[in-house]
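A lone chain, given as structure tokens: the form predicted on its own.
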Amino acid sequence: MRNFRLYFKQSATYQLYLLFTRQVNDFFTTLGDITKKTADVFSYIFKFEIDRKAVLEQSARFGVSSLPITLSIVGMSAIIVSMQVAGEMVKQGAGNYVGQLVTMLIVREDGVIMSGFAIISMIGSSLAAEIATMRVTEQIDAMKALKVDPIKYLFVPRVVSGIIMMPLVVIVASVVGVLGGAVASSIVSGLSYRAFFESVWYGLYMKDIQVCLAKAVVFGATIAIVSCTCGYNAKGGAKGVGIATTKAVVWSFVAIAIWDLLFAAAFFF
């Protein structure tokens, strides 16, 4: 029976059951400590214990810098959804639903998901790198020993700056995408403006608009917290700071996909 221990532990099947484990096991460690984070960041932001000049230096960080990639992004895909769409919509005689559909697109989902992954892998990444590097060199543990809340120091104006910014990145990305769904409806298509224009007017309703400025302020918090809190809890040196980056990077991904299946299901089913 030893021996048939002894050989069962070496064995893919013990090995694979271990990985399985740890990986249940740290997933919901992972989501006690984002959960945990959360209510101490809005503890601190509903008692209005905001450093604001931290939040205006994130934000510059957060918006200004991540904008040149969320709009290329956005534009890009915009572009790519209008081409393909616009030539048979025409053939087919829908040609006035063409500025709707688009414009629709962007507005609910492409605007808001691909900023979000946009800045995901550029503010996202850098934020969980940056907090991680503090922790490994032991940064945190002088913020503690000085009597300094790190969750405040650290935490707090970034999840602040995300929900400012994020609905701004996002209302200039789909201006962008429905511009450039425009101009490439009208190359395809020879669509007109005006009937890509009046479309857009026809079919879209407030409550795109409201739905698409909550999910980025929902995204922007979510994109803060978890990037901060992998960072946080990293460990291990370099090779640390790498897994925890990304971690949260796929942790971030992972969340606001979870968040738009909720936001569609909630206002749109």
Given for the second form:
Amino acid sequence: MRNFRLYFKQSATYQLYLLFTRQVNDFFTTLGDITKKTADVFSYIFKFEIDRKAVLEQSARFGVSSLPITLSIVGMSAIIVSMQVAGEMVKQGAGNYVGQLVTMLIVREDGVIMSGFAIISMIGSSLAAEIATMRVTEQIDAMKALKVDPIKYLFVPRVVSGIIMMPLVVIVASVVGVLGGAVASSIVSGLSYRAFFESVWYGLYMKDIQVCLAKAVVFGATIAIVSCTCGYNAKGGAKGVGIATTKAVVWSFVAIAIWDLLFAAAFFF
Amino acid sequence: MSITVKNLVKIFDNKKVIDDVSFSVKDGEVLAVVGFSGSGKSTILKLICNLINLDRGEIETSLGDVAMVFQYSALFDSLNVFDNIAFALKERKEFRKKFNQEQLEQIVAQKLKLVGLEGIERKFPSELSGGMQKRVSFARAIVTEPKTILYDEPTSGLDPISSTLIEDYIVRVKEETQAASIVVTHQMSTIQRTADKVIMLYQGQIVFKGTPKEMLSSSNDYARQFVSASLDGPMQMLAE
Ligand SMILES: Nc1ncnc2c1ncn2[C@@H]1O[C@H](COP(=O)(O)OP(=O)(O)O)[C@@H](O)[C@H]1O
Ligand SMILES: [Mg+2]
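Next, report the structure of the form predicted together with its partner chain; the form predicted on its own has already been given.
Following is the full complex, with the preceding chain placed first.
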């Protein structure tokens, strides 16, 4: 019996089992921690214990520095869609609907999810790396020893700036996307700008815009909280910073994809 | 009693890193904690500073802040020296109401003067040498006038002159503020110059207790091995 246990512990099956349970364990620990940090952050926000100057600084980072990449990703995906469909639609006599199609696509899904991906890669990763570095160089411990709550000092301004800036980024990116779609359609299929923009209005529903902005707020908060939390829990040295950053990016991607699914299910079915 | 530690136990990954440790430090007294790397010295400081939770035992400190000077300074690298030192005063409500900008600048200048670094307020930590960073982190720790001060290897990795400077600050701050201090160190010079009492840790337990003088002439095997830096003795480097 003892021999059997010894062999079992050396077996690949057992190693796989260990790997699996560790992953599952880590998943639920991370999920629980993100939930707890969310509660802590919002308890400060609801008490209005927010450092305005820090929010301003973080907002500049969140919105302005990410704008070029966000605009090009959203703009390009709109241009690609227009290039793919405009020619065919015009040929089939549906040229009047190209603007509507592109607009719906951008407002409902593309604008916000593509902006989300751009923000994760630009801002989420840098938030995680920044806070993880502070963790492994004991700056977070030093902050706690000075009796300043890292949640309040580090998390709150970053989350608030995410909540404020994400909708603005999405609006600008969506407008640029629609404009890009118009230019691309006109070049590819000779569709007039007038025909394009007249149909844009048919594709714009108030509800779509509201849902889009609500999603932007939720995505902004999610990316900031997930990235900060993954950074905050970093362990070890430089390697730990790398692991935390990867984790932040992966978790943010999956989290906003899940949010997107929930929104779609809640509002469009 | 300003710091009282009773029957302290801390377990990491099923291993007792601190195993039934008790000691006390009076106001205006410095306790040196010595021992191998990995013997649990930093863990004791982090427990007293409430950065990690204890598993068993009791820790009492006098009212007021517990300050910690970290082994690798742990300065906030996105803030300049002024903002580093003024950090607690700017971010904590009870101080924010008390001091205006002008007073803050006065306090920071005074602390910088204490550590012999006048006029470097606008520099960033990355522009300073290791010894200067240590001195700035020293200034940052004492800015709230703590009643308990913990130093984690304050002189490790410093040249002898910088070490002497830091040792002098430790003694001067102790005399001026009557704080209770704990100094974790490997250096005999730091023990001799700063400490009133010494404890020695090995595998999470206290193996020697006494004054620095007693340590030098002690017949305790552990103390003798440490003082003579000998490979022979009860303490063996464990292979990982
Ligand atoms: N957060 C932690 N998780 C797991 N083990 C730890 C942790 N912190 C310290 N340890 C372990 O506790 C022991 C004592 O560490 P430490 O107090 O840093 O030693 P010292 O400061 O005396 O060199 C070491 O074996 C270390 O690996
Ligand atoms: Mg240590």
